[in-house]
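The data below hold one chain only, encoded as structure tokens and taken in the form predicted alone.
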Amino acid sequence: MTEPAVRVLSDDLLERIRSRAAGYDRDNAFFADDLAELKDAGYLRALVPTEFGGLGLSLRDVAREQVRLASAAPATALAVNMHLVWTGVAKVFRDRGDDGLEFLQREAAAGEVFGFGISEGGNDLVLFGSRTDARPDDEGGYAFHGTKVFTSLSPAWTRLGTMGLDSTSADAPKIVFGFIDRSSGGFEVVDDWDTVGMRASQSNTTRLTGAHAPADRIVRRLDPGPNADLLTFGIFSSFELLLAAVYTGIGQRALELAVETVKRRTSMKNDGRSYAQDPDIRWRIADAAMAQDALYPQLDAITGDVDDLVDHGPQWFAKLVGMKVRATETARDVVDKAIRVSGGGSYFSSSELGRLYRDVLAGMFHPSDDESAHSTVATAWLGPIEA
């Protein structure tokens, strides 16, 4: 691994965090002590400029620094991520010469969190259509009617960025983008999170009821559909690249583990010698290692070009879908191959491995889906599917 230029989390800080980690998972509690200490270390003030209050740190560091939080604590990082593609959203507006989401760097550094509220049940278009109701109020603000699922940071968001369908004004149907405040009201958090694992994230559902947006918290008015504005890059680029690093730090420590384990665990068959002597365990660790190093040059590549403002024009999508999927898999098929050798203490609801077991099942679920993420792919490659 590549460790980042820039340190934020210390050594003792992702000790501590890792130590509250069980406890979070066995509890279904929101991760509040992590969420303070990482607060207090700047962490949610990484990709603000420096100007506003912020560490003023790459993509690609952020994304080292996910890496190593992940392997203390997935659903700690997984939860994070979410304010952090955010921040790393108006990082790539404003590295693009785009200051339309200024207020929220400002804010950030001020200290309000930001929640990501775009997820849907039954939404499969994601950014490109909406079950939400977007219904304006007649000075360039919106009213949010819906419900959004996987909104994770339930419990301490400040801020949410959120998105719906506005189909009454004159140029409409278009896809509404806006940040509500939660002091406003118009929203309920539904107690809900009761799930197989990332159970500190607490991305309950949210119902919208009425939450209003100000125009100036009116960030985009796009048609439905696919498009190439710079909200769409931004947010597929930080959220997808970012989602990998954190699985990638689940594979790691999965990797780590096994290790561990292999040379702790002896067998009678062999005179007492430990696992790692033996050819087949040798032959799994080695193919896990080989999976997961790949993963590192390939997560730093991508988040440095979009640092960089690289230009790799209809293959941009590929590229972040593709990044994504790889991570994901890669950290199921290594944390799969880490519980192999393991044994079945790994079984046991107070081991780690099974936690992680758990805990990397939901990168199936965030968007892309490998089925979607396969279509982008074959898209760029190919063309679209002729009519």
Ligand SMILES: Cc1cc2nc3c(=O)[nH]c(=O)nc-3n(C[C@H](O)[C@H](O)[C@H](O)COP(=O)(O)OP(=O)(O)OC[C@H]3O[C@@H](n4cnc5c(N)ncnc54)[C@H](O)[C@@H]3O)c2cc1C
Given for the second form:
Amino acid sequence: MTEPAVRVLSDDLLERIRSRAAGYDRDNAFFADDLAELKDAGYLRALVPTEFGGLGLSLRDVAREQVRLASAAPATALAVNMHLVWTGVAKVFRDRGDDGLEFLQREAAAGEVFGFGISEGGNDLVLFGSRTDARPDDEGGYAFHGTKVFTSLSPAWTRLGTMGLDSTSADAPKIVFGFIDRSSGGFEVVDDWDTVGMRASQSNTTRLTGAHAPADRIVRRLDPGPNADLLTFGIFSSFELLLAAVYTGIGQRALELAVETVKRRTSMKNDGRSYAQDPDIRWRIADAAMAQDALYPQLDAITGDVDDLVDHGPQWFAKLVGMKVRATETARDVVDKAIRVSGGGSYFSSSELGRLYRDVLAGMFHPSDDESAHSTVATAWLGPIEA
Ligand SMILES: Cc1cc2nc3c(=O)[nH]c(=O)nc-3n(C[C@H](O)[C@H](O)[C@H](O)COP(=O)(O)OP(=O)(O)OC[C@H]3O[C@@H](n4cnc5c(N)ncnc54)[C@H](O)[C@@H]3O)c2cc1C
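Moving on from the form predicted alone, kindly provide the form predicted in complex with the ligand as a structure.
What follows is the entire complex, opening with the chain shown before.
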């Protein structure tokens, strides 16, 4: 893959992060030491403009770094992704002349960590509907009441971007997007993260019990339902593409591990030669490599288009969800092939490939899931289903 133009994550740092991943997974522990080192390296400021104290990287460069980080520690990369997504949305805003998220850029530069408190149980409308109550405070701010699921970075976020439904204001209903401050309280983190994979992300349930976002932290009030607001584009573009980068990194690592393993494993059937000499194994590795190889230029091209303000019109969302689905599904396929050629050793819970097998499953649950992505792409090509 092309090297990032600007490298934030040194090889040494990635090796240290890699060396901790198995322990975090085994202990179901948050990646605290990784996060501290990533902060020290300036990684959480990567997408913040230099004038605010950030590193001023492009989305394309950060996506490339996320591929490298995920190849070392998928759960660390996935959780950090949530912070990168918000700083990515802020960059989308600023690049398009909207300074409504400048506060976020300044706060990220000052060391604040942004969580993504969006998902709700039973809400398959995702951004376009909400089961959380957003109650106006009569000064333009809101108190949020509801339950958010899978909040990655739950032990560490200091700001949480969230949303809820305002059903009482004169112009209601509106979906309200705002940012709450951890130090102001009004929420509870439920210690319920015990999953088969992505364990270090500690994506616990968050109960919002009146968490307050003041008027200057309310970013949008949007009509429920699909819309082409810049916030929607910002979240879709940053979220789907950085997520695709994470799963591309998992596939990359699985392929590397598979190559190492088949060179090491020997076959009695083939006079002690390595499996790397077996035509069936070679075919499978080649198949995985061909699928994996297609992702890098696509990721580069689409992230580059976001950076360069390319206008794909109604095809934008189709391109974004398509990239997410291709990357997550390819990663699953590559990990599967890597496991098949590597044999039963990968079935031990201490095996890195075994861990990747568990981690990669999470890819299918993130928005846009397969059904929603196909519906988006079909609509882009065929128009909506007629009533
Ligand atoms: C590793 C990982 C990290 C993630 N990190 C984040 C993050 O940081 N921020 C974020 O916003 N999202 C995050 N997500 C959320 C994710 O993107 C999806 O929203 C999530 O996977 C739920 O998918 P689902 O709707 O298929 O799950 P479902 O299984 O349908 O539902 C999720 C949970 O809600 C419960 N539930 C389902 N239906 C109802 C109902 N009607 N009423 C009450 N409860 C119900 C389920 O029991 C389950 O516990 C993360 C997901 C994963 C896998």
